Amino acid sequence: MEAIKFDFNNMMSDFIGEQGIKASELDNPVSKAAFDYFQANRGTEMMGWADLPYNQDGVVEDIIATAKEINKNFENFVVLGIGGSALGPIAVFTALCHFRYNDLPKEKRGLKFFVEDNVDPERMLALLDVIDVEKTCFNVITKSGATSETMSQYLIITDILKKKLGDKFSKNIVATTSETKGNLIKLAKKEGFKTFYIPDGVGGRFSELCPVGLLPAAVLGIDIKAMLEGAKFMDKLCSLDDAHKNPALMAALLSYISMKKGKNISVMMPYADSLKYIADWYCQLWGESLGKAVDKNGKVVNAGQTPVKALGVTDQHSQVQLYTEGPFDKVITIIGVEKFRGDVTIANGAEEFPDVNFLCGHTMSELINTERVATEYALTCSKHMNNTILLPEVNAHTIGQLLMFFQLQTAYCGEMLNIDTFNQPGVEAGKNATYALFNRKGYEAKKQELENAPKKNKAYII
């Protein structure tokens, strides 16, 4: 299989002046010490996710089988997830199933396949107008079993299937969770569900590659095999200390040098609506492992790039004029497709008119990949920070290539910048004000926090 390529020339002082990088910055110790304690640490503690392409042979087989068995049974296939349990199955939906899956007749599709990763009632009335619950699988996806989000919709769905179905609602249930700790694991037990572990060393960000996305994925017929070929391949091509020879490393370090010379945003724009979800993947999986208010010595750090998504061509019409001649804040990521996975010539017509007729004769892949090289171009003449990954095409292999080459991307990077990458503090200070704002048992000091904050100033209120 073809590997991915990483260009990174625009982000060089060569091509874009004092904006870029010098290439003797490149020859910097804290590239090799990051590697040097990523290897040294792989597969322990939050680490765990690095190992997945080569442990998990019997759980992928057990997988299929449950995928084959959900197909038989099923007309349709929900995740109730949040995060990571929500953002990766979405992402290699959109990527491996086609475009219009869901609205293609029963004959050339599988199961339908929704996600859903909020609390809006309007978004759960909604679902349940479109779908025969009798007839639908729930994958219940949360590591703790005590995820509000997700846990407020597994009750919501549980007591309509219980009163439709009586004792042999669990036959709707798969549960995604850990093994030994939380509440669903308890209640998995208990009600008899279907049961599919999340290691202890995989957070949610970086569980796709787990039964977190491997088990929707399997449903929709995507070959999950070749997606940990994919990252196995990604990660051997990135086994060296040398970041001109690992392309994971050197994206790393780019990004540690970008941050120290102001670049505080980072725009993932890929060039093929089939990974646009990869965009939204990728947000958190950066935002929230590198944004850290304090490094691992308890210095306080305020880390992080703000990871922004845009999608080619669809931005060029409202974000690029940002990108190319405004602040020099930003690195702009390209993902481009070399061959696509069908394609659409453009008619002749409009003769009369030459810029328009210019078009006709050629494809839409030609049109859309001209544009993305066109829009390199405008970012590097304007002197903002570029680079593209570039896809030989879209595939399950191609697509778990680029799901670990970001994963190893940010545990380099969170290492550069001397930080917990795997720890989500912001996040969890957020969700202790919600269960002290819903009276949870053990939270009152909160509760009392809460009620001792500031009162809002009607003043500022119009």
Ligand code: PA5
The other form holds:
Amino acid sequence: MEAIKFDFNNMMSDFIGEQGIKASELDNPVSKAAFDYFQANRGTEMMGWADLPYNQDGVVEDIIATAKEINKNFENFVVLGIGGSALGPIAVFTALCHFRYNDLPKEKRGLKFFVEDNVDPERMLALLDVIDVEKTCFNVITKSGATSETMSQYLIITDILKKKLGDKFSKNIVATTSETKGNLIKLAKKEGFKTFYIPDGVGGRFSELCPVGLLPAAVLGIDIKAMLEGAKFMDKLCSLDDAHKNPALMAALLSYISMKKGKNISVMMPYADSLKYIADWYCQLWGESLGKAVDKNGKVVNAGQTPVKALGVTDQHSQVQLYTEGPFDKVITIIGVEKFRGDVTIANGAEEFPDVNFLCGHTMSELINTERVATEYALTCSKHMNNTILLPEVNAHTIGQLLMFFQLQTAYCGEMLNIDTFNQPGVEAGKNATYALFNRKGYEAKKQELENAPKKNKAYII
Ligand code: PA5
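Let's see the other form, the form predicted together with the ligand, since the form predicted on its own is already up.
The next block holds the full complex; its first chain is the one shown before.
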């Protein structure tokens, strides 16, 4: 199996001068310390995700068998979830399924696939316009079993199902949740839903390689064993404490140093439409994991690097002007694909127009990859930090590698920053305010706090 490559030349001062990192700066003890901490603690507490490629043989067989049954009995598969319970399934679906999957004729695809990662009423109504709920399997995914958005989706859907199917409605639902915590597990037991468990040490944004991501992927016919093999392959590639021999550790160290140099923005820019939502998934992983007010000692650090998603070449005509000439506050990570799964030759037809004719006879994959290399060159000439992750091709194995690479990079980098990578107190604050505003029992004090907040008086009335 071919490994993905991480090319960080354009992060270095040899290539971008004083904006870059000197080779000597890579001899930083934080790197080995972060690795040692990770190795000593992997598999424990909130680092259970690191062992997912190794400890799911039984559950994988159950997932594959369940996916077969779902394919036999339904026409649509809908994920109800949000954040870490939605972004991974979307990213993997987009990476590994046909680009117009749901529009393909029935015989060329499996079940139609939807992920409802919001509580926009128009979106819910639109979903209900295009599916027959009786012929739909709903996979409710929530680790906490309490997330308002997901539980609202669940309540709306079960109400419709119950009205149509009576007691049989439970056959249309699969729950993916914590085995011990939250309300969804209680409902699942009461109603008799088929249930998969999210292990305790696996947080939402690190959960794509557990049943959260594996069941939707298996339903879509994706080779989930190959995905896990890819993750294992990357884990093995990252098993040494020397950043020069561990790509994710090197990526983390470069990120850490770049943050110290004031690069507060991390742009993730795949040059492949299939990887567009990998950038979304990455943004949550990077933003929610590293964006922290205090470090492990309680010191205020306001750590983090704002993740931004971009798409090559589309954003060459939108964002790249800023990336090449704007402030030196960013690191641009480009994801390239060496071999696309299909290709199209640019036809002849403009012989008399040399300015167009130069394109003829080349393929679209040549064009997108040439533009990628050209953008890397432009960023480097303008002395902006950039690095490239190159996938030999997009398949289940390389996607497994890529997910594990980013998870390891994030965990190492969080440790270098001495923060808790796996909590999300800032998200909880918003959740609690919502509960208070919805008059949830137990949140009376929070409601009072919100009522006492300064009144807004600075809006224009138009
Ligand atoms: O990464 C996280 O933990 C969060 O983004 C969660 O995935 C998100 O808030 C949804 O939580 P839950 O799975 O408990 O519904």
